[in-house]
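Single chain ahead, written as structure tokens, the form predicted alone.
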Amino acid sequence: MRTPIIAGNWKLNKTVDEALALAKDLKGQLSDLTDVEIIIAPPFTALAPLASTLTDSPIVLAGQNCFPSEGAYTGEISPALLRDVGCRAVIIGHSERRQLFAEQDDFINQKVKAALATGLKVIFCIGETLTERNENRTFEVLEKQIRMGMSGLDSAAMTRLTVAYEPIWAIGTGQTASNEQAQEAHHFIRGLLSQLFDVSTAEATRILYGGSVKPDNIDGLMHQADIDGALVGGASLKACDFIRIARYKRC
């Protein structure tokens, strides 16, 4: 059995005070969950205060991004610094990093390796654009992103990596891949992982869906065989919405 993950990516939202208020709500309402892993990724400015607030809580603190090296890289943050401030995980390869900041697969691979080497868990994001889907290139795009982004990893490293499938056309648009579309992509990803590693590794790897996840669509998504959780954007900014998503209805 794969333990589901519900992860909230707060992106560039929440002041420190707002982040603390939301984290306290989540800690109070979700700390009893023992069969779902909860992860939140606030802005960098809120990481240290939230690390203190989440002490003695099962909620995992994550960074939204990292740089693969330390040194003269103004404006960046390394995996070691994320760990130092209390993070146990990091999101890498988010579509906004790929599209807005032109991050390429080989650079994303460097970040994945650096984060894993530092002891962080990785949420590794992949996904196709609307044009790529309309051109029937979804699987081609996903395979390239996985092969290049995971290059050099072994089965041991995969125990600390979670894949997040985010169809770019569904992120922040209000559109959501149908349950069938999401399952089809997740099934393909798991099959590819079995080829790159082995069947047991593929079966143990958790694959999340990301793309306009809301309280009213989480139940259907979570009923799919290969969907092991969600990477939630806008709905993670409201305690009531994120709590409902984390407490999705089981089969």
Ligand code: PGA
Given for the second form:
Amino acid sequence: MRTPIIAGNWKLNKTVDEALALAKDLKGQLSDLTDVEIIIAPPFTALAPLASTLTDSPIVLAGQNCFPSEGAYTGEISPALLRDVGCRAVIIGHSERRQLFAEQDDFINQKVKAALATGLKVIFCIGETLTERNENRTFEVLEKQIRMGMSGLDSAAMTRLTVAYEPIWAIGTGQTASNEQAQEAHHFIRGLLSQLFDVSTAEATRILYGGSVKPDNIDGLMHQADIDGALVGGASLKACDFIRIARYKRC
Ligand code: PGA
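In place of the form predicted alone, the structure of the form predicted together with this ligand is requested.
Full complex below, order starting with the chain above.
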């Protein structure tokens, strides 16, 4: 019903040559996969070269971030320029943007709206810190991030938005959420989407899990009812790991 998405967030890694080599490997070894959408988000400098390499491939190119306007904004990148260079998607609200660059929910909401208005698909990231989880505030935090970050969207816009639940304590730590913890959060998110939109919108929205996804934990995660794919950081940098993740064991 919901086509799964396996997305690789390369973060600030890979020279152009390294990015090209990895993208060629993925293109060669994933081209027969028809039941899962593959997205890769390389650093900005590799987008243009990768766009030409991937022209005849179903692999979708994504930006890792964008700014909601164009003009005198030194160092930023707009949704329109991402599209121009061949991106069809963008990651917005990643916890590293929230934590290291102090991005707030209302700014993230501006980016989400600008990216959707430009025709990009959006991977909208949310997630709680360890302290928030230990204080039993996970659902409260996720609800605030969704209500504010997705404010003003309608069901039509939601056809191009994917939610990525990424508990911050699991990102890059090797400590993944258990299948049950992830499923519980995803179930909560889908319930909230059905309140904010409607049941069919909630049922159609893909919700990805992110946070130390590896070849050895992807199968269990993908067997959970509300997990529709993964946003993969570290393990997306090695072709064999990312390919194994994309080839997770189907039911
Ligand atoms: P990780 O990163 O897989 O290295 O934990 C995930 C992410 O930040 O999207």
